[in-house]
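A single chain, nothing else alongside it, follows as structure tokens in the form predicted alone.
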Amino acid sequence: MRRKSPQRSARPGIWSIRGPMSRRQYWGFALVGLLLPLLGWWLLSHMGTDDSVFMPSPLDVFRRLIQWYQEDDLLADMWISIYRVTAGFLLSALIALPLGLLIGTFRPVQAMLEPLTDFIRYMPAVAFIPLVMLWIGIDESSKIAIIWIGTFFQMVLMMAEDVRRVPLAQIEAAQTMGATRSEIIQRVIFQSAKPALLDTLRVTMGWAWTYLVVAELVAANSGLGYSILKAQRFLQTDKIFVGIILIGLIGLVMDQLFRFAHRKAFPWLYLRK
């Protein structure tokens, strides 16, 4: 009797849950996604109205884009606004970490600081602008106090999170062979969060962007942020889109440098099963 050959298991699609996608095939879904809304974009500017005021065109803005280069110092205006989140951004995070890693890990300390930190979470960081010019002026400090106020309360709660999804089978496992309560924080419960802590410093980077704007309202003089708010005085709208696409390209490159060093650091969690 002939015996049947056995079938091999279909592999599945871009299309199943999760299915596996080549870098050349995310890469033209990510192409596709991004001249979509272009153009769609370019459809309405020519569709609506010829008063470019409401609705430029992606031509009128890249014509913006080269005159800014040209004439306003584009190139100054995007640094002191990387420097100014980048700064408001690593002072919160060299401060939540070890905050979350003392709430997620100790309850009496999640009693005493966590209320109150969910309580400032919930204050707009445009509101404290009045108390920041007042305590510490209108230099670049207030800015980046600005942008500290509205990233600094979400991390240090998402960081806290993070450390209290590590498995309490690793720590009790610690305490079985004698390790004492600074070993166990140092090398099972930061190492084992490390992964989520990285990712959380990603998601509240792109935080503190979104508080450029908020944070540039305290007597600047430059910054893309200012020169948003300035376009929008005099109804530049070409600037104000030129502004807009700028800190999301930023923004960006700089979420890709997370991704980029989170494979890097963490390979096995990238590994096909």
Contents of the next structure:
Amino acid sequence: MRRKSPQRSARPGIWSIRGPMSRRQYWGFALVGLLLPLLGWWLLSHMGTDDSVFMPSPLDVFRRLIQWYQEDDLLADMWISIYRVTAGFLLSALIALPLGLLIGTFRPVQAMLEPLTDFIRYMPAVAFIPLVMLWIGIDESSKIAIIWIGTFFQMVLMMAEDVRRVPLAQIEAAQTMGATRSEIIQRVIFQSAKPALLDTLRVTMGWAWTYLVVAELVAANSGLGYSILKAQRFLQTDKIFVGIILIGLIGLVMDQLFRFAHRKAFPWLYLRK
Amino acid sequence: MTTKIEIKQVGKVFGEGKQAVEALKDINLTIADNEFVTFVGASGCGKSTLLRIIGGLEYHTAGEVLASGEPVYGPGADRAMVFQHYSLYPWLKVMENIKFSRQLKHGREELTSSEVEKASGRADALLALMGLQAAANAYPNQLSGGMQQRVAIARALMGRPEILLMDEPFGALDAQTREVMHDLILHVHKLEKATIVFVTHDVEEAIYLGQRVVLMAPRPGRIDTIYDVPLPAQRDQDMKHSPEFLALKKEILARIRDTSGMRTDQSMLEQLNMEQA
Ligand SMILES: Nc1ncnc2c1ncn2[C@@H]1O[C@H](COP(=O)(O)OP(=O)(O)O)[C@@H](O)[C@H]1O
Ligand SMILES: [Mg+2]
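I've shown you the form predicted alone. Could you give me the structure of the form predicted in complex with its partner chain?
The next block holds the full complex; its first chain is the one shown before.
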């Protein structure tokens, strides 16, 4: 075998199992992973028929984005959707956090609430739309309620699990130092579970966005989800693409913000020895 | 000699009905003030359970446990516990871990400034005693296993517990580190005047540290033999090679083999060998 360099590196290659990779290589591959689908999309839209209703080209979608921005107040649609998702999500988090703490800490609360929550979370959020319209009406709060229904029950269960994962030794050490029950909950269990809880918030934030289209089925007249639904009625495939991609991008940005907050808030998890 | 811990006819059954497991039966033991007692025995013979009962982390289903003359009804700051691992608070730096008990209502009862000063002097002293000065501002996950256990011991000592309970605290450390920790904990015992109850499965460790070695046997968990360790109070590593030490080690190991059901493993091996021959 011929080798270009006479010196063979001891560093295993990137294709060895769980092998090492430099940052530059990582971003190189990440870029390929993002550009390849784009290229595939572009090729697909230019092959066969020039039917942009069936498959709009990247350029069509970009033009539609600009038009939406200039003529149809895209920013307003984005803001109202961000508002709805964030409000529903925060409402979920606000109630799920104390409940998760209680379920993960006290067995009677767990017995009382966990099977019930487990049951409800399998009910489809879409099916609640008529009930939400009946009980809450058709204003903003009804859209927020749908997001809440879609995220809350999962969130409670995941947070309870986060709390249960706090090592028993951490709790017992505090007990043998004379900590009271409320001190243990505040100073040990909550502190110890915080990083996992923030991760749960990040994951459920992503889910909250997936309920946006469902939420904006309820008598909305603005928003990204609503625009997608309307575009469907008028066969504006390019606009559907814009809406979907924007929702994906906003979700990605929020995810990164959560990751950034995680690194800032819990520095000890990111230390090199 | 005054009595520190009294264990009277203590029994422990885990679970109920058909799944009930008798983990401890008829345990009787008196531990003196400032004594260093070690517990050995095959795994599953109830060492941890007994230690946790003294600590109030587990409840006994029969008998009575007295600590400083008071019945044990739950955990308390008079009986600090050092665990094998995962007990440090990873979000707190070393010094904050050691001072954790100062954050508690219990630890803040004395409020005069001189006492507060004394307490922070104690934290500094413990940091020095454990050789942790350089690590005061590190997070636990930046430390080696041995250093982490030093922090755990310092944190347990911070509240001046009368009783220090240790459940295989050095079980996860390598041999060299363990030897250093042995001499350190003996030094702590001399300085702090605490009564130490130390659980291990390492017979050599049990003899080197303990004034008495309590051997437990399984099914049901019970005290089999109590050995007085025939070594001077002031231990040093060379004693591990003394005839007294080696004889006692041999005796305890043989007794563990006799009581732990390892004999059956032994006979099974012999049978296998015979079949092969
Ligand atoms: N929480 C528990 N529930 C049921 N059985 C337990 C529990 N803890 C310990 N046991 C049982 O009690 C016995 C003694 O356990 P343990 O005290 O951990 O032994 P050791 O520390 O000597 O290895 C074992 O048979 C173990 O299976
Ligand atoms: Mg054990």
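Rigid core: the largest C-alpha set superposing within 1.5 Å between the two forms. Keep in mind that this is a model prediction, so the values were computed, not measured. Positions refer to the first chain, counted from 1.
Annotation: Cα of residue 234 displaced by less than 2 Å between the two forms, core superposition.
After superposition on the rigid core, displacement of the C-alpha of residue 58 between the two forms stays below 2 Å.
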